[in-house]
Each structure stands twice: as C-alpha cells, then as structure tokens.
Amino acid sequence: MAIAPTVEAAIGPRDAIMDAAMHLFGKQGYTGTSMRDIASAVGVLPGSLYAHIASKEALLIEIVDGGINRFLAAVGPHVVSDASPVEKLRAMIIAHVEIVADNPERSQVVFHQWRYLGDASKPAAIKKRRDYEEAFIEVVEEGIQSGEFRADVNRRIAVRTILGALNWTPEWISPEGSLSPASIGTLMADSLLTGVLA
C-alpha cells in the first residue's frame, strides 16, 4: 500500500518548515506556537527542525523581512511614476490588497506578529515600516502640491487610517470570494480616497 508523501517530501524541508511556522504564527500567534508545533505540523522530530534553521525567531525574521519587501517592492514603482497622485495612490491601494490576497497568512504574521522580533531585529523592521509609510506620505503630500487632495488633510493621520483599513484585509478577505483582489483593491480605493480628495 502506497503511503501518501509528507508536506516535507512534497516541497522541500525548509519550504515546509516556513509555510506551517507562517500558517501556525498567523493562526494561534508567535508566543502561542512552539517549534514543536511546527514540527508536527511538518511532520518531523521538534530536533530535526534545527538542521534547516536557525531558531523559531529566525522563521519570524524572514516570513517579517520579506513580507515587508513584497509591499515596498509593489507601490515602489507607483510612487515613481509618471501618474497623477490621486491615480498613484489608488494604484498603491489596490497593489497591497494584492499582496495581502495572495497570502493572507504571511500578511497577519507582517502587521501583527512584527512586534515579538528581538531587540536585534526589530528596528530593521521598524525602519521598513516607516519607509512604506512614507512612500503613501509622499504620494499625499504630492497631491496636496497638487490641488487634486485637501490643503487641510493631516498626511501622517490619512495615510495611517488608510494603511490601518488595508491592514486588516487579511482577516476578511478570502480567495473563494466573488472579487477579485483588484476590484477589493478598487472598491477600498475609491471608499479611502473620499477623505483626502480636494
């Protein structure tokens, strides 16, 4: 009789490993998960997990850092562009939902795991936090200049409560739903933007 393959077998030990600790971290939380969690979940000794990585803070750097660097990755190109600000700031809208939909468990693990990085880690992930705040910032500030968003619009306070309604998409949105990511990120889009518009 056939016995079925281990998700291990399946992708790979380390690829495993990463997916049940992003699954696990986003399901019950960073404290809430112990490497032997994530070794029953992969399928392995809690001892065999240490021959692919460093320590259950390793896991959390990574899935923190590159999740992080898929959001910058994707409005980095909007701020830049030849676009009006009120077309940048949409783009940029509808690009993190985007990212969230694409894996809704790496997001929660991004917005709301970061703050059990050690003292060594976190400011890096601190500082990339506030360079994505303030590529929104700078799209606002852009069309204030502009005439296209209110003179009167406190940035630091709009882009926060449009990043704050963004961030929490990874408790809602689902992959069986009937919209696409887009057109969410469209909808958000023109809902958000009504506080900001000239």
Contents of the next structure:
Protein chains: 2
Amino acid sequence: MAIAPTVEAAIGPRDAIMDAAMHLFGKQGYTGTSMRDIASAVGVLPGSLYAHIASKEALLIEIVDGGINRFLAAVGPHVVSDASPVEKLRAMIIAHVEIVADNPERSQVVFHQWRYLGDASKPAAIKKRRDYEEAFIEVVEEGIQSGEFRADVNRRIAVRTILGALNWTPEWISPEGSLSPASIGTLMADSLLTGVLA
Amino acid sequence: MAIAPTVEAAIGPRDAIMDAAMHLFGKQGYTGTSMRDIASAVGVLPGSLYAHIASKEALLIEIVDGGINRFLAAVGPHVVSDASPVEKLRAMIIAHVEIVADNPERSQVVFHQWRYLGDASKPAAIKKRRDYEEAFIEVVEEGIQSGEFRADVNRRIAVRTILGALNWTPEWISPEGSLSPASIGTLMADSLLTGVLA
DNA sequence: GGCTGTCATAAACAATCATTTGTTTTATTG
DNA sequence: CAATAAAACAAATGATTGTTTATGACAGCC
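So that was the form predicted on its own. Now I'd like the form predicted in complex with a further copy of the same chain, please.
So here's everything in the complex, that chain up top.
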C-alpha cells in the first residue's frame, strides 16, 4: 500500500494540511486556530507544515477562494438557464444548500473567516461575494419583470433574507440528519418562495 | 460637569471597557481581539483593565448573556399575547430586527462568539438559544393548528429558515441606511410569511 | 550503491498573549 | 488643606503565537 488516505480523503501531505486547516478554521475560527493545532491534527510537528505551505494566511486564502468558487460554480449555470425565474431561484437555493451540506465547515470559513484576510486578498473575496449576491438579485429582478414575483418586494432585502437563511444552514445542518441536503433545500425553497401562510 | 459620557454612552470605566469589548468582539471576534486592543480603545494600559473586570472571558460571558436576554425580553411578550399566530410571528420578526439594529456588533457576539465560552458558562448560553428557537416553534405550531399556516411545512426547518434570515441581518444592516429598523423588519416579515411569489 | 530531492525532526527565534504586582497619580470628600 | 478612595501606570510574569533554521532519515533512480 503506497498511499493511506485518511477519512478526510487527503491524498498527499499538502491536502492533509489543507483539510485539517479547513475543519479547524470552520470549528474554532481562523484566529482561534494555531499552527500547532493544525500540525497535531495532521500528526506532524509545527515547523514541518512550512515545507508544504507558505504561511497561515495562505491557507486561509486558498480555503476561502476555493470555497467561494464552489458556490459560484454550482449556482452560476442556473442563473443563465432558460428556466423561468421561479424555477431558477428554486434551483439556486437547492444548489446552495447542497454545497453547504457537502462541507459545512468549509462553508463556515467562507461565510465568516474571510474577515481575517489581509489587504492583498480581501478585496477580491469581497468582490466575489458581491457577485454572488448580484446573481440572486438578477433573477429576482427578472421575476418581478415577468410578473412571477410580487412587484412590491424590496429586491435587495428579499435577496438578503434568502441568502441569510441559506448562509445560516451550516450552523445546524448535519450529515446524520434524516433529511437529504436536496430535501432540505427543497423545503427551504418552498418556505422562501411561497412563505408559511396557508 | 461631573460625568462626561463618550459617544458610546459609557458612564463609568467599567462600562467603557464593556462597550469597547463589545464592539471589538463583534468586529474582530473574541479570539481576534487582545486585551491590548480593548485597553487602547478605552485609552488605558492593558493591566489597568483588571481593576474593573475579572478576566477576558468574564467580558464575553457578560456580553453574551446580556445580549441573549435582550432578544428574549423583546420577543417573549409577543409569544404569549392574544394576537393571532400570524400577527405574533410578524411582531416577533420585527422585534428581533430592531434588537439587531440597535447594536449589530453585540448581536454578532451573541450569534457567533458564544462558541468561545468556557465549559462553565457555555451550556447555559446554549439553553437560552434553544429556548429562543423553541418560542418560534411554538408560534408556528399554533399557526398550523389554527389553519393559518400551511400544514405541510416542516416546523423546525421553517423556523430555522426564518431565524437564519434574521441572524444574518447584522452582516448588512447599517444605521446609515435609508430604511428604519422597523421598516426592514416589516419587509422581512412580508418576505418570510408570504414569500416572493405574486 | 552512491546521488538527489522530499519530508520530517529538533530547536530556537522574536513577538505577542492574558494576567499580576507594586507604586504613583488623580479625584473626592471631610 | 489633609485624608481617603479610585484609577491608572510601569514593569514583569510564564505561556503561546507564527515562523525559521540546521540537521538527518528515507525514498526512487541511474
């Protein structure tokens, strides 16, 4: 046996470090995680990490940027599909929940730890986040134009309400839950699109 | 003039420290804030803080517990009012947004920094958070029983969708915004209760 | 079988962390 | 003005922070 992948499916030392950092940053936060924490999770001494990565911040940059890209890649295609705005928005919500469920800890890093990026990388992350919000705004705008959505909704607040509900999911979603990510996404899409009223 | 309250309305050294800690914990996180940060915000040397507070964690405990209590106190009365479930839920949502808007940074501490509480105080904080969620569940249950809410909503997921949207508001709400907290709360209540569909 | 590059160790670096101590300044009050 | 209390200073504590360095083990390859 040449390679012994861990439960975390890390196929090399660098991936093992990235994986440990992702989980620890998600659980304890960036500033609440020390390089010694990461090293001991990987099973190596602290100094050994630097043979594979440049710095603690480089870890954060890679996790945040890669994480945002997953959301953009999962949701983007639905924005430009030829479905109706309702169907688009529903598909985007479900896709978002599936990405969160795939790795809630990485999602927590994407949603919260980007604040600790340095001045060199934070602006790019903020721009991608805004692009993401803008994609939802576009679809809502489209739905209002077509008459499928109520004309009196405040587009920005409606989208932030939806994204807020979605971005809170890593707080409570669990792989051991009885509902699949797709089911949760569908239920949330129902709640958000049609409300709770009878 | 005996007392010179700052912009932050701190009427004593202890309040000034609590206030600085609240803002810094909210903005930079508990682990991302040093006692030196707090001291320099207050305009004092680090060691001087300990004449007024017991420890860094004591600050966190007081901010989190006091913060949760505000939400409970604002929402509680609506739960037991004799209004209809729809009106109750609407009032609870608006009250929640108003508490967030009153101090978004304290809200961020309540929503995120409770993780860093020690074993002695974390369980109590978790219990209060669950009580808060349970209050919303109760009202939704009541609405389903009375037929005002759809019978096919998953109560837990519906409530977490609502609370997620609400707990995300400190990320974007701003005192400089053109809409009042009450207006934002009303718009969000509309979105969450009746959805976006025409 | 020696060579090359990868990777880990062991040990240390300066900086910063929360906190404690003894002393001095500042303000209040009689 | 003198006495007292409140609050800040100045300096140091040991622990922990991210990171660097020098050294050695162990592969695969010609």
